[in-house]
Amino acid sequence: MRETVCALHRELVRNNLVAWTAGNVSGRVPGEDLFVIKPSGVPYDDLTPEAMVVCDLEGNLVEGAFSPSSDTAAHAYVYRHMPEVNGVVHTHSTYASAWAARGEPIPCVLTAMADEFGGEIPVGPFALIGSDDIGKGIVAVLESHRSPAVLMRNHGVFTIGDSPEAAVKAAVMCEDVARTVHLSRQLGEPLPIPQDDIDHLYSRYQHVYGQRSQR
């Protein structure tokens, strides 16, 4: 898991989702009440599997030479309260964070949004870093929403997935649609997709799209 989480941090950089040392990826350790997360304030170029830190589900450091990310409490809260989640990502990606600064959900006006998010990308409450408050906001919103992404107001993006890779994919897609919908609004009001069509697109993408094992 250390190797996986380290490699996925390079995807944040490659997809222009982070600046300087901001942002983080974490992954639940299979079969353990533990997760691996990026150390706080360490430059991306200096990240190695050995630099990743291991925490328990209360956010306490279990193993590692560095202090864990300042967002560790939020990740830990998600893992405690959403056992189906095995990966969490946080970014301040430009366009998605601009929507978060406005406290405005990204409306579902693209088929790619219907596919990946199953509707709009919702907004979570404002919360200060360092306690369970961000995690509480993430869980409260995403427990009742198909979206794997939430825009935490005045902060940035948090995404979840059944793997760390899925959470990173959601973060990449969130920024992509945030940019496209923003550009669309410069031309006029984007056209909404009817809910029945959103449901159809979401179901197809989740159950038909891509390569499926042959039985």
Contents of the next structure:
There are 4 protein chains.
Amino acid sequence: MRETVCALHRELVRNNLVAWTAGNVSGRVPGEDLFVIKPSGVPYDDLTPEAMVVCDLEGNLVEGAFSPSSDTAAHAYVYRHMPEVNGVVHTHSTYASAWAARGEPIPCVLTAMADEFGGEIPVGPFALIGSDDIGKGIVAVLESHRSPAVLMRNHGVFTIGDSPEAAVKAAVMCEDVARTVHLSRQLGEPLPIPQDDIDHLYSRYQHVYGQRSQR
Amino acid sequence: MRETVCALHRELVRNNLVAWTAGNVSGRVPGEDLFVIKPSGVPYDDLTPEAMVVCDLEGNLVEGAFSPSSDTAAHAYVYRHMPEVNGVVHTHSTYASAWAARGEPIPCVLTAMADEFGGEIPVGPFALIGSDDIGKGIVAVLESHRSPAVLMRNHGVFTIGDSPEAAVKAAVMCEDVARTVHLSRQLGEPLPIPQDDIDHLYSRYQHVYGQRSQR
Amino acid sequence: MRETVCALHRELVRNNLVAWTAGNVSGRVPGEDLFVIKPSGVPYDDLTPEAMVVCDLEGNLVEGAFSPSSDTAAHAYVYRHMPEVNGVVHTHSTYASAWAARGEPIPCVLTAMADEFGGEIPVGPFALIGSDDIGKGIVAVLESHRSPAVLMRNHGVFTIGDSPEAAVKAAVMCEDVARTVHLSRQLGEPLPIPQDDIDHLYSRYQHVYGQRSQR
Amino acid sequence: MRETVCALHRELVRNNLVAWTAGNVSGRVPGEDLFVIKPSGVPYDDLTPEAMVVCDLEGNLVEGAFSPSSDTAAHAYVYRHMPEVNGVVHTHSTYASAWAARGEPIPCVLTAMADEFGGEIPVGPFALIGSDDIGKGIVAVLESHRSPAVLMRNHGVFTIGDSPEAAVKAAVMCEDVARTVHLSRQLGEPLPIPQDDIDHLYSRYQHVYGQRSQR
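Form predicted alone done, so how does the form predicted in complex with another copy of the chain look?
Next comes the full complex, and the chain you just saw is listed first.
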């Protein structure tokens, strides 16, 4: 799991989702009340599987030589309250954060967005770091939406998945659709997709897409 | 042909036309009612010539260890109805998809666009995946335009060519002009190019440009 | 000179000024009525010093296995009429072409622009390829401006320099300032720089900047 | 210190903060009235630790085979007047310079901005190169703000830090938030963050974030 989580951080860099040391990926340790997460403030180039830290579901450091990410409490809250979630990603990716700074959800005007998010990407509350407020905001929003991504107001994005890789995919796709819809809106109003069609696309994509054995 | 199609997928990545596993290239097998296409949901880094799959013109898997791309039916429909087409590319490239989300054609205001597309890049209908609707929409539009690219509403781009490489070139150029015209429109109205001049540029480019022996 | 011109084409790619095979660099052969230019329609990855072609100042092929760039006539016209020019670059770089599509000069609102261009970047006429019209347009504009770059209407950018490298630098800086001024204008009006200050900056940069022995 | 400063210039390139030879990093030599800075007009690829030059706090060349950066006087002025500063960075990074061209500060509407900058990123005066005017403008603004970055009008960005690396981080983060806030403003008004919350975030980030032993 340390290796998986370490390798997935490289995807954040490769997909231009992070600047400097911002952003983090975590993954639940199968069968245990533990998760693996990035250490705080360490450059992406210096991340190794050994540098990853292990925390319990209260966010306490259990194993590792570094302090855990400053967003550890939010990840821990999600794992405590969403047992089906096995991966969490946090970024300040540019276009998604631009929507978040206005507190505006991203409307579902692309078939790729219907596929992955099943509708709009919703907005969570403004919350300060240092308590469970961010975690509570994430869980409250995601429990009532199909979207695996939430835009936290004036902050950035949190995504979830049944694996760390799925959460990273959601973070990549969130920035991709945030960018396309932003650009489309600059020169007019994107055409809406009827809810029935969104439902059809979402259902098909969740059940049919990809290599069956890999899901 | 597997090697050609596999290598061309790298061009999609290199030209920033695709995110995650989205997008696909196919190529008709010369002299046979078959085409080679990308497998569904496989990461670009993992694509090898052997991983490419072969389908018949109804889109049925003929050879290969993976399920074919979920867009296979649209590619198959194009090959069935446009015998002069030997390559098809599909992407959700950012700027082109931004025009597609508004259902707005890209006006021909650049000489490079007149060269390659012979006029505006047209828009096709909104169509759901899972039937021949997408293929029908592509063919209906491209049969009546010089453009090798069509923006499918709320979806993305399909391009065609007399070779897979030509279709990839059209996909690259489509995103390039979609971006430039988008930016130009942000600060005012681009100046139109008279139709006579567009016709002159298109005719010259199709017959004179490049190394004659390579065309 | 073949090696220099070949190597400078890589700078176009590295600085994201070109898509597919668009764009070209040329350099005058010292002491001869000849210049070296890119062959037409050859991919950037396949360019070698040997693939570069040599033309006379009428644009006729003198040496080389490939057809010269389709923009050769414009380069030749510049070399015939501007004896102080030893390098010419042509691109369709995105932001500069967006200004060109509106036929709008880029106002001088950045000190880096005053340094390199000595004022606004001017616009040349719409001109069709296939005669001397493009070359005439370039020369008419650049002879009456300090700027080494001209935006050709609905087309792209041509830059000149006392060496091919200087022309490439002008192409890189032209796109850089085109982008910054475009973005600045999106959210309001950039503040003008007084003409006296532009003159002061331009004069100082042309005489003092860099390592003296390298100029 | 030559090695540190040389290596940090690569971060400017990697983070897309500089075009051609623009931009520079300097670092104070510990315990001496000297600083190391980039030579003028040398390509980033050719920078080596040996090519870096050493200047005294008046900006005079003390050691090195090249002329110092044309911005040396501004760096020297900062080191003379801000003894707590050990690193200075100057760039024309795109989005930050777009705000600078309008003479408009970047409002603090992102938690990451509150963390790093403690409020808005302020604007300094228009100043010509060649005297102490740029240095005076930087110091006057930064002495009265928590922000380690200042947008110099119609010019670009200067950042400071208690180490050269901290100044580079500030330059990277400045461009990152300049871009996100720019994009957010394009489609409406970003929501403000209350001053109390900005203060709380800034205080926590400066004292808690990262690995304690590394600060």
